[in-house]
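The form predicted alone is given below as one chain in structure tokens.
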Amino acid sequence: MLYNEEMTYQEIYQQGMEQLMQADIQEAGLDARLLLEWCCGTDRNTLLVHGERSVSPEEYERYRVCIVERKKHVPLQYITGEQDFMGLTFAVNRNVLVPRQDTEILVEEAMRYLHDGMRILDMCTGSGCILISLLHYSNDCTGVGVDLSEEALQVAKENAERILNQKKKTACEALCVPDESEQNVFWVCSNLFERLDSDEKFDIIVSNPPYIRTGVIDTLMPEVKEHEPRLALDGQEDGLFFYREIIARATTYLNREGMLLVEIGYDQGEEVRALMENAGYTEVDVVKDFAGLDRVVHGVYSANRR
């Protein structure tokens, strides 16, 4: 790509657009849009209104720059930086998994059955989207959220301190108050429970874990196998290694009547249900997504407590 300053904002987007194409890049337009929209400030009425626009050598170049990474599969959110989930921004970098559309499906299910006070645990929680996400829309909950890569955590804690911190500031400003409260989620570094206290009780668990099989992994889309964390992916040989540790250790820190949910791959329902009702859950539900696919399955433990 080389700069004219007599190019407009239109055909410096032909240009990018182009060049995503030559590289196999699928939804290239799209891509090349949302690039230079976040290298101009702009907006997607930009390129309809106001293609003729001038665009600056300094726009130019850091959009030049973007459209290379773009072109060797980088995801185009490691390269912005920043992700929309549940209608909040979530910042995110090679370190966690790009929160997807999908895991929508899990944090609205969790919502059903969330209730104000009440305690969460999310395990494997990488960027933090899921944890953060349930806090934000509700009230008087707290969380916990687990993973075993600290620089997954480090990325949920900004995060957290943004969105959460954000919410409270407004809420204050709106009570006319001032913001006293104390932090409502807390980060634990750890191979799933290892480290959490087994006197520690939660109403709700959630977990998106790695649950793809280790043989898949080279044959997903370059974007994925070879820039997103493995450790994030990799759900061992048959893709259940992750929900038989997590359905059969939630039990120790279910509150009675507690509910467990997880995200799970597509052709995963049956197995993970199975693993569910022999672990002593009730009411197991595989719950589908937008495209009709097994996406979540959840289920109440109620097992009498000492």
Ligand code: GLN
Contents of the next structure:
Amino acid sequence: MLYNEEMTYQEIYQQGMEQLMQADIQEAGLDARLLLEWCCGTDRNTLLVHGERSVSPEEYERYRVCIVERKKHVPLQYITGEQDFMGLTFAVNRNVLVPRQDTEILVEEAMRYLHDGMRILDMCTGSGCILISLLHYSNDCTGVGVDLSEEALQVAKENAERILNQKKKTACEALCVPDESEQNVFWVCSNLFERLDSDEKFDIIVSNPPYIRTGVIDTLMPEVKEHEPRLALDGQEDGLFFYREIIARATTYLNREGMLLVEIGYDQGEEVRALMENAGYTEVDVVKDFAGLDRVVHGVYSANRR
Ligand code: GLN
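Here we have the form predicted alone; I need the corresponding form predicted together with this ligand.
The complete assembly is shown below, putting the previous chain first.
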């Protein structure tokens, strides 16, 4: 792509789209437009209505670089550095999985059982999108997010600071009171439960752990297999490694009648249900996503009933 002074939004969009199509990018038109909006700090309407507006050299250069990256199948969200999830904008980078719309089912399901003041644990928190959404849409809850990756936790912390502090600030301003509330979210770098004190108890444990069978990872789209962190994808040989660990160990950390909710792959519902039932969870249920596929399994742990 070469710059000349008369280039318009419409022209560079067209060029960007063609380049992405040649590189076999699935939604070339959509991605070319989203990147252009991002590079020019504008929205869809402006691009549509003012398609004939000339592009500055800076805008053009930014767009060119973005298109080069996207042609290499770098996920759009790693280029723009953000992804919306549950109506909130999360920062992302290559150290975290891009939040998926499917995962909103897990959050929505957890919200049905979440009450004010509960304690929530998010195991394998990544960008923190699950925990931060739950805290954002509830009151006086406390959350702990655990991840093995220090780099991922850094992203989660940034997201919490921006999203949750904003919520506190707005609430305090509305009530005209000073913001003196304590921090309600904590991040722990740990291999699963290893570094969590067994005295810590939670009312809800959520997790979207890595659940792809190792052998399947290489069949996924390049965006995922070449650019997203393998650590966040690989559920080991049968894809169930993390469910076995989390389901077994969560019993120590759940309050009586506490609930465990996990996201699963579309073909893991019955296996994960069996793992939960065998570990003594009751009211185990498999929940479908909007595509009609199994997506979440949850169960209650009532220690004394075993
Ligand atoms: N909990 C994070 C998410 O849902 C990360 C999941 C993962 O790393 N497997 O996006």
